Amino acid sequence: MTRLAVIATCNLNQWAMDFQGNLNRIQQSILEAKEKGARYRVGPELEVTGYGCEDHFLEPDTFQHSWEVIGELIESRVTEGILVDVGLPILHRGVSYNCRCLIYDRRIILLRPKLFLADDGNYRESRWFRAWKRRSVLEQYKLPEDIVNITGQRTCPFGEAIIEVEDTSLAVETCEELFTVDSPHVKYLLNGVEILANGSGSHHHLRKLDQRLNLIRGATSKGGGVYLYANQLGCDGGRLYFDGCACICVNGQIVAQGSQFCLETEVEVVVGVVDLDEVTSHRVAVASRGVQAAEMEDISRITIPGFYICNSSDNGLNIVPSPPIQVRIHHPMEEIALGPACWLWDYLRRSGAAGFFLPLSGGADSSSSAAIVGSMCQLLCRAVQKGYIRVLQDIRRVCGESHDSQYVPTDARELASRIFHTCFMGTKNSSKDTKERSKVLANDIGSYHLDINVDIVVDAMVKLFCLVFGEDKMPRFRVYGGSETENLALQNIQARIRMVVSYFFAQMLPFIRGRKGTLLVLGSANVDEGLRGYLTKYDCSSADINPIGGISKVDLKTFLSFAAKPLEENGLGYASLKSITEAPPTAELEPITASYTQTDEADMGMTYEELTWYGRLRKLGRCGPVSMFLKLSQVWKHLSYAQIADKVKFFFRMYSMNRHKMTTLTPSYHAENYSPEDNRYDLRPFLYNSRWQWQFSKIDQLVTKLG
């Protein structure tokens, strides 16, 4: 007989501490799942709470919260007839654990701590969970009484185990795990384990996905199993989109795989049918993989009676196999123009806010962002016109329309004039090409547009300089004469200005346009400027979140390029946007004269193809300025070693005199893994000795000796 399995793995859109909202979500994933005969459901790590509750986790509400929800899901017999598998946190004797917790009719089967966990980069699991050390061991765990009072059931096994069913056997495993150097999986392989599965909380970063499917492949396809990978999609609460991608695998390929960025639905069940032979198959051809099958030591085991995941009623002779598939990778240019988006609509739809604004200065930044909030219109019109209602309802919401409105976007630009406005704050200094770039952009995009000039606000602060120190104090621009000092300071107040000019207009543009609610601020604010710190603390830089702000210089002028082909060539049709990535980024801050005009790369005195091997070898290379400059001595053989060590110390004197910058840097979609954000990701002081003294003395003893 073959042994057909229906199986399903899920994409859950939970947030932060929204237990009854994960509830309802994580109920209908089973019903989905049920209603396309799978016996067996995987969700995402942490769903009940949602991934990112940071120090909510200390919190003993929390642990509280999540039991209740695990009662309401036995009580509404969702769970009869299919094996659940769900996420959450546990307190189990005074320790807080990351947990698994899978569930059989009305019966707790297994509660699977986490055994290794996330504690790098964005993660701090241990800051508020332990890892699961006695695996050896499995525990009794005393049930709190609302589920004894539900089920009957006084305790419940905690630990490591395999799962025994009437015709296989399963274990999980949870995010982290999968990227282990000694998995967990390859224990439970060697162990007879036919189907494993992993319940993940793994974030968006450009050019991550084949990573984690490479991952996904290898654990089975050595070993023969499958494998079903379940992840959260969607913002959650924080700077990180997940971005779901949940899949199955047999033998090491892909038979079934969901959407990687979605807007159109919070709940996306992933089914495929596999089938179990295959996977015996697959074992007994590996004679090497037998010899170590047979030494494994053997790991705890729970039955579950008169249990079948296999489809026997018809021999499966009316179900087939799911095939292998092609694997779906978007390009990294696709990825900056989807996930920067959804990000951007579940922020928008959740806050409560009436739309975005954003600063639209006509140069390659704000026109990224401008951009990427275009795609997220095109992306919620094509989801109104598949019949996706809560996309509907939600656009509904934020476009200030009543709950029985009939309103319908009829296209992108449509919606755009709705929610999305933009400003050229312009001054005497600004030119005419990117006032008129920036108008042009707005109306392909659709955006309700302003076009302003500021010199008033900025005068009058000027004037208020003056009036305390005297006239003759006034200060002056370079070109004029005046100070490095003075040039600074009208540059930055300029800028400052355009800050709070910006959320003034926020605030008060829904009022104009007769609806309520405030608008939120968009930055344009691109990860190397941030490593660099070439931005003014406090001005447009500041704002409530940064769809841009982990995206290099060099990924967004290709982006400008993908976004400006027409909709038929997978483009985002803003064909203005050739213009803007022909011309030289300038912050427009200084006057334009026959003999000066104002230049980013020249002002930074770096270009940002080296800004960002700096931001790569500094982060991801976890150099110093020594063997920064030993690595890029090897790299860079047009430029001698002194210019190398020049261009070094000089990196280094800039990052660290302002690095107090990014204390203040705005919330930013995390897309780059050399990302110089401080308050999760990048954890380095804010206050240095600029001077580097020892470390600069190193490197000029190398430049000598080496030449």
Ligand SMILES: Nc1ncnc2c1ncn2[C@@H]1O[C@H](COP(=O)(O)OP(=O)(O)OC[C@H]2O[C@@H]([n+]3cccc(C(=O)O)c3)[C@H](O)[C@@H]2O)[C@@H](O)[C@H]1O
Contents of the next structure:
Amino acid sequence: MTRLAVIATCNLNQWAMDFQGNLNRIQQSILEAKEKGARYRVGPELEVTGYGCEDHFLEPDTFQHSWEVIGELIESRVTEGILVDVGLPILHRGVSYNCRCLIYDRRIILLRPKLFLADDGNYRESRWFRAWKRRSVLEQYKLPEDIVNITGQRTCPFGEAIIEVEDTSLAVETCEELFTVDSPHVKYLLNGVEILANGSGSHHHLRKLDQRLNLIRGATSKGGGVYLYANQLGCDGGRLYFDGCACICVNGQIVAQGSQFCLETEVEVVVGVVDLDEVTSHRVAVASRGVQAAEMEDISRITIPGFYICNSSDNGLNIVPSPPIQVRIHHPMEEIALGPACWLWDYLRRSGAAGFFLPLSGGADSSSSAAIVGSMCQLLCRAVQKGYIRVLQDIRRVCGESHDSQYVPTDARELASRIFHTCFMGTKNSSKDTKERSKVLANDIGSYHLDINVDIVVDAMVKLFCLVFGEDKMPRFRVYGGSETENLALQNIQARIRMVVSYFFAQMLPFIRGRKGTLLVLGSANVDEGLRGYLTKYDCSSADINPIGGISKVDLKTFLSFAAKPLEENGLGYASLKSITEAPPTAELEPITASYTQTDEADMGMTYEELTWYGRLRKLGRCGPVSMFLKLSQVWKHLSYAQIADKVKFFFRMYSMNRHKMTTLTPSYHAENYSPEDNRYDLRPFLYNSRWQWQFSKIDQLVTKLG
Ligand SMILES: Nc1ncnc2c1ncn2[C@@H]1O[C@H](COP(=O)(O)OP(=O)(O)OC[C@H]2O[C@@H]([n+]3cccc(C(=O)O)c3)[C@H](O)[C@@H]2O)[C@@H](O)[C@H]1O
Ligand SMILES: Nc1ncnc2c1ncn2[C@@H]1O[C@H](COP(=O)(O)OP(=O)(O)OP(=O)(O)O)[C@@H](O)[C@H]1O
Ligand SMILES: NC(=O)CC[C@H](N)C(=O)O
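Go ahead and give the structure of the form predicted in complex with the named molecule, now that the form predicted on its own is out.
Let us now look at the entire complex, which starts with that chain.
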């Protein structure tokens, strides 16, 4: 008889601290798994609480509510006839652990704590949890009174163990454990485990999926086995977008894959039929695996008597194993169009706001933010067309429709006209070109567009200044003979007034349109501007949220070309973006004269491409000034050592002078590994000695030595 097992994993769009919503989604996923015939269901890491609770993991309430959720799950009887693997925080003997809880029928089979915590980049699990170190010991966990009352069970095993069922054995690991050098699954697989599950809380950044899939495939390609991967999906209350992609892998080949970016549903169950005999067969054929398996030390085992994961009544003819599939990996430009769009939608519908307000300059950055909102509207309309009722209900709520409303968006442009507001805020220094580009793009996307001039407010500020300090101190632009200080102050006041106007209009526009609520102000500072500090503190970069704050200018330019392509060519169909990509980036804060037009790259003293180099080397290459100089000397062969030294020193000077701006950076979608985001990801001082005396003198010595 063939051992065919139907098993399920899932993507869940959980929300930190939303215990009720999280419970509903977990229940729905188990029910769907059961309906599809699965006998094992794995869910994401910390799915009961949501992954991003952070310091709420220090509160006893969080642990107690987690048990209450488990109690309700068991009482609702969804766990009957299926082995359910749920992620939640557990307090054991006064120590907090990030755990998997395996439940079968009404019994807690095992609490399995995470062995290796995630602590780099965006993660700091050891702030809230301890890693489980007593790997050879199974302790007894004393179950809370509520659970005892529901189940009659007083204790359950706590630690690392293999679960033996009648026809196979399985084991679980948690997210980061897959990424570690000495992954627990190696030991489990060599111990004969056939099904391995991983509940994850893993975030998206550009070009990452490939790495994750390689690890999943790698886990079972050498020694055989089935690997089930579950993940959180969406924005659970922070800067990260968890990118789902729940999948099933058999002997190194993916046989089922869920979506990576999805706003259609909060619960996506991925089911596969796997032939466990193929695992045995794969293993027997690899003699060296057998040698290692034979000498592997034993791991504690817990049996579930009478429980079969395989369908014993089927002889392999009624259900067939899921065949290997071609994995779907989005192009990075699609990732930009999809990831931030889904994140924005989760944020918008969960914030209760009535839509977005975007200061749209007609430049590349704010146009990228606009295109991403357009992409969100397109995805929403497609979901509605496919019949996703919950999406339609959320749209109606965000649009301020009444309970009995029959409103259905006709198309993405019509939807955008209701929830997306753009505004060009010109001054004397704005050009007709940018104003026109802004208008045409707004029309392409369908936003409610305003075209206003803010000179009256800028002039009022200058007048106020003159009233206080006298007309003879009236600040002048450099091109009219003003000093650097005056020139900068006049630029910054335009930029800051735009920010104040944005918040004012975002608050008032729903009122003007006969709606309740307020709009969320969107920002458009990109990752490189942040790195170089080429932005005005508290200008339009100080928005509520920023979809592109984690994306490099180089990627954004490519994204705009992609988004300009027609829908039939898989672009976003915003043809007007073409002219925007062709225009040189400019702040338009200084007067344009016959001999002078302000441009970003000239102003910054470096190109955006150079900035990407600096960004990658600083963060990903972990370079200080000296190593960055040495690394770039190997690459920039067209420049002299002295020129490279000047560039590196200039970059570090600018970076360190402006680092303070990162402390007030608008929360942005995390997309780029070299992000300078100061809040969670790139923790550095913000008061530097920007002369870098020691480091720069070492660079000077090297230049002399190298000639
Ligand atoms: N160490 C420190 N720690 C904490 N705060 C510090 C600080 N040093 C200065 N500051 C504060 O920061 C201020 C200086 O920063 P900030 O006011 O931003 O002014 P700043 O960086 O001098 O100027 C803004 C720059 O952004 C450029 N820019 C380019 C494109 C567009 C836009 C735009 O906004 O549209 C702007 C603009 O051309 C200019 O180069 C100081 O006045 C002080 O208030
Ligand atoms: N004329 C304008 N009208 C509306 N918003 C503006 C205008 N100028 C600037 N902004 C807002 O201020 C932000 C910062 O301005 P900046 O000139 O630095 O633009 P940028 O970062 O180069 O972006 P963009 O490419 O969109 O111009 C812009 O992204 C935009 O949101
Ligand atoms: N939650 C985790 O353990 C995640 C860690 C892992 N390195 C990731 O980026 O996906």
